[in-house]
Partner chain sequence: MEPVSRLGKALTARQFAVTVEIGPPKGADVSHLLATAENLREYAHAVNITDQQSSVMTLGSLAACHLLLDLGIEPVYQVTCRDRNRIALQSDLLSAYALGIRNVLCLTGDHVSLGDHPQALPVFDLDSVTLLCTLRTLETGRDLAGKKLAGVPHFFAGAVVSPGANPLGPQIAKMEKKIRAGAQFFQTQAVYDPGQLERFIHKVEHLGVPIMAGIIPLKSAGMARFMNRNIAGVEVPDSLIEEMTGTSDRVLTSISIASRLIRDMKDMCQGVHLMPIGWAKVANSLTDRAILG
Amino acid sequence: MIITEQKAFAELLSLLERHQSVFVVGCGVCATTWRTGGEPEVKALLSELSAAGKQSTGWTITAEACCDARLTRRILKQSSTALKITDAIVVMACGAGTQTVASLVELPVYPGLNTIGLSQIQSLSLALERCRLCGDCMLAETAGICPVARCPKGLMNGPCGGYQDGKCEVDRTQDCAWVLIYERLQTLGQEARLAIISEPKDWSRMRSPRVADKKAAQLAAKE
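Taking just this one chain, and keeping to the form predicted alone, what is its structure?
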């Protein structure tokens, strides 16, 4: 199971500063089980957003894991009318779930949670890494595509000088993460974000073993 914690509301509100109408997606598996992104948490967030002057266009909880693109695509299609009048989507799921939603819509997608831990899964025959569980999600700055997980060099600012024809110099069969980020930012009309220089990541937040303290996380989210 993937362990998550809610982002501080002030941080989330700052991410949504330029958006008025918001749609919220919760995860029906890990985040629901861990009580960070199930129905009660989604409704609580919508209430907070409303109190802060944001308009809710709707919400949904994926029946299965939010990171399952097949099922999430179906869920989002059911909400297509609401998404047409939506400025931004907040995803209360892990980094993989947030990126799954981002890959299925042409809207700004923001993480409502930080991903801090991952349990073992034994039944999948193929998995594509999309989240390194860094504990400090930066998907808001990179258009829902994680350079920490998808760039072999973990570059915080890119692309490097080695990419060629949109492919990574470490593995020419793989798309360059920063080219993907640029293309998506361009689609969203947010390419100016590339001019923002990201600070080096605080890798101490990945030091093991880590402790998931729900009470402490809940208190931090209220600050």
Contents of the next structure:
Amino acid sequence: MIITEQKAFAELLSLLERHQSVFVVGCGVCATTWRTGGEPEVKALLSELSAAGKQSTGWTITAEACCDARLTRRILKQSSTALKITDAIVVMACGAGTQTVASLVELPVYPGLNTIGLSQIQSLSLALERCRLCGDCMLAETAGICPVARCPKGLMNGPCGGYQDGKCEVDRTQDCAWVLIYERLQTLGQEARLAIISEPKDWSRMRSPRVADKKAAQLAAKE
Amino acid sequence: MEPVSRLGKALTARQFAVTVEIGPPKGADVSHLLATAENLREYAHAVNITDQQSSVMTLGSLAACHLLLDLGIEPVYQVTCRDRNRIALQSDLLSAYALGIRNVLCLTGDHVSLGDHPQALPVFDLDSVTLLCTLRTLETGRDLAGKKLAGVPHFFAGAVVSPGANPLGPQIAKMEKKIRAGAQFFQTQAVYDPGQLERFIHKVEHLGVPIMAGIIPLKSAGMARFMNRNIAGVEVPDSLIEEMTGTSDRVLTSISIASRLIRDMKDMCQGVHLMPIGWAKVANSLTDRAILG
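So that was the form predicted alone. Now I'd like the form predicted in complex with its partner chain, please.
Starting with the chain above, the whole complex follows.
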């Protein structure tokens, strides 16, 4: 799931300094589950904005993911009357959702959230980053534990010298990813993998902007 | 092939070797750095120059190594993967060779969050293992892209290991990788308990690679406690902390502790690597005793 956190209200207010009427869009998937941009959060933001002297022109939560342009286009159309009297839109979704809204309207669009990770949700108050979208999954070599996401240095060949009692030097509350990998490879009887030197990673697969174009890929495969 | 440096020749010939680590200044004035290195000339086989140690920005290791060579002092060029990608690292290795630098110590590098520019983007395009592989690739006359080099470098390459790592298994697994990647010697994290080094050496003896035991002379009891809390793999026993607390002459006690450690560990390893952190005079008297003792 994409994990987001709410921007400080003062920061958001300064972004909206030149605008009077505001429309708020929430996301029906990630931000709803993680409770940063679902209906309760959207309503809470609206009442804060109103207390700060802003005028609300309305709100909506996308039925599916806010980043799905097909559905979000439809939902925004349903609010077209409200949007005509709107100065600015605040989107309580991840960066992809916010940009999707921005691509569909001719209004200033502001992020209400910061996007902080592709994570495993442990509980409604704890999410653990698990993927950095490197484009070249190496989990088969590392016992299902990603060193790109879970080691602050993204090391590919074992731990640095900074772990102590199995904990990471950068954040003592976190396990060293490579100690976990080492132990799990042994549990799985795959300790032979510990000896394999991983070559320098091909970061070109992480080069932005990445476009996933299935049709183009099919055509390329045919040629 | 014959080792390409004095340090390499000494370690290969199974002589007991001494290296001392010094850090370049934060600023452009190298006079203190050079004076410190000058004092080490007759004691140390080579002088390590740190590369933005602890992620604190300083004058560069490459330039400082070059200045040492001008004085006729053999440097160990420390290279970390934190600040440069594979293009810059290969380029710097070629530059180092062209400047006459032969000893290279390949490290991953501390994370930027521990230093004085915690907002910086950490690179880690390569790691200590792939940096060693890169160095060996350059020695074949090709770069990482497979392109032919005009002029081929040759280095004496080292790496680091932490005998006090807990758990030790992953540390040794990585050490084995470093050896297969081309590491010809190891300098260790600071050791304060000869028993700890002995247990470690026992586990890695079969690897047959020269190991230089790391020594950081204690400056005070407070420093020892600080390291115990904050430096991974460093464990100063209470008895040494008490010794530092009780002394009226910290320099003398520090020298006495360190020379005792060197004496007790001398037969287990192939040399000592001193990290005096500013106490260069202490290093001088230690290297003297280490060689004679």
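Rigid core: the largest C-alpha set superposing within 1.5 Å between the two forms. Numbering follows the first chain given and starts at 1. All values derive from a computational prediction rather than experimental measurement.
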{"item": "Core-aligned C-alpha movement of Met138 between these two forms, 2 Å or more", "value": "yes"}
{"item": "Residue shift check between these two forms, rigid core fit, Gly161 Cα at least 2 Å", "value": "yes"}
